[in-house]
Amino acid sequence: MNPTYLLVAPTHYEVSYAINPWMRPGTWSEDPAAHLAEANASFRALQAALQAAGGTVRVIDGAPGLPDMVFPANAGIVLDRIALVAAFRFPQRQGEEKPFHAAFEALRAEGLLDRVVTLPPGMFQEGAGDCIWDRTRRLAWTGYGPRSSPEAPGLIAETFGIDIVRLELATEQFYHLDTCFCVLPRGEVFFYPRAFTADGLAEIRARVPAELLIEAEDDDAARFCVNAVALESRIVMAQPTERLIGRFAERGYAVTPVDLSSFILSGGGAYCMTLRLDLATR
């Protein structure tokens, strides 16, 4: 079965505020029309790359005034036909909760989901950006700190009946787990060590053999290469260096580069722009 990804069209995309260190509203405002045209071209390129790699893509519309809906990885966690809808920490993104909830309910009405679950009041959890399923180890890696609440990983474990590993994020720059941590289909973990606390790093190294750890360098992280989508032997990511492409080639992975610079202006890359809809724990 082909992996299925939800994408949100960038019709209403812009960079109009700054809630992470990457966001550049001043750069966007210099030529909004040109940046939006670039964003639309990048979106089409990402969609084509996912389809060429064997993925199925479903595209929904965003909403005016909610530019970061183009990053549906933060919309919720979908696992075993259950959707846990995100609750956002920053007011600028809280308006996304209602339309994403409606999108999940529409998928349930289609028969693609069985249940749609909401978080308890006062808890923040920003979707698959802070919850990455690891099919090799049969667990979810869960991030918390800058965006998701410390108690959110426990609720994820309870909701889906799964084992989780808690990873505390150490910086505002790498504010979601998906910006600094990528699980590959054969069990390797591509990660940026500087994004984690000492305890978080210890958890990673205790659970993943050294030969399966791929450490990202500073420029890999700055290019949002860790924020990648891996489909079996192919990895779709924002423009990597030739050095990084070679590192993955040595392990049998082919990299499809996509120019996502217009979305990196808002602090998101390939993984942020997708939400996997068909993940199953069994």
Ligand code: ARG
Second form
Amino acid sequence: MNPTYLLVAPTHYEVSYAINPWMRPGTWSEDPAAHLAEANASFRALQAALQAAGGTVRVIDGAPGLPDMVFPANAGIVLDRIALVAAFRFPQRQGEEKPFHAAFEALRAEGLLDRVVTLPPGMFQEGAGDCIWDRTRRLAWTGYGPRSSPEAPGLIAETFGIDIVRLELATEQFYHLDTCFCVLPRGEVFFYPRAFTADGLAEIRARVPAELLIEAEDDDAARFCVNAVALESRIVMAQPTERLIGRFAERGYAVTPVDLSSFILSGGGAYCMTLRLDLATR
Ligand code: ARG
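Form predicted on its own done, so how does the form predicted together with this ligand look?
The next block holds the full complex; its first chain is the one shown before.
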């Protein structure tokens, strides 16, 4: 099966509240129609980039009043045809749990998933945004702190029967692991060191040899370039600097830049706009 991504159409997208430091409801409200038009164009460009890189894209509809549904990376974790439905920390996003649960059930009815499971009450876990599968090391890197609960990584390990690494996120800016950590297909880890605690950095450095570590610069992180989707030798990301494109080229990766400015107004980039549906751990 080729890489299959779930995307949510931005029909009902807007920036109407702020639950992370990047969100700009004021900027959005200056010209909502223009921002929405731009969001639609960016969405189509992202979809085309994923397809051109060999991905299959499935698009579902969002729902009115739930603008952040455009970030399905937060909808749940899908591994080995099992979907663990997310539980959101902020009330602004909790309404997404029901429609995403229904979307996973629909995928199950279609034969794409075997099981849809939920978290125990009281635990927050914001999907693949805080759980990144690493196929070369056969483990999941899990983030917690600003959004997902400290108990979530253990539950993930138990649910999927996999090894996990727990990484505490140290800042509000880098509130999901996918904003500051990206595993490339050949095992390189592109990450933003300042987003992690000393313990987290030690975990990363203990597991990834120095020659495979690619440190993001301030600019790369602020442009949401760490929030990237990597397919074999191509990486789809929000607009990078020339310097970053060059650093990836040296390692044999080609970058497809997509203008995602209207989604960065909500604090999200390419990876959070997707959810991989076909990952297998064995
Ligand atoms: N506005 C959304 C939030 O704060 C953005 C989510 C971006 N998703 C991600 N996986 N980083 O929840």
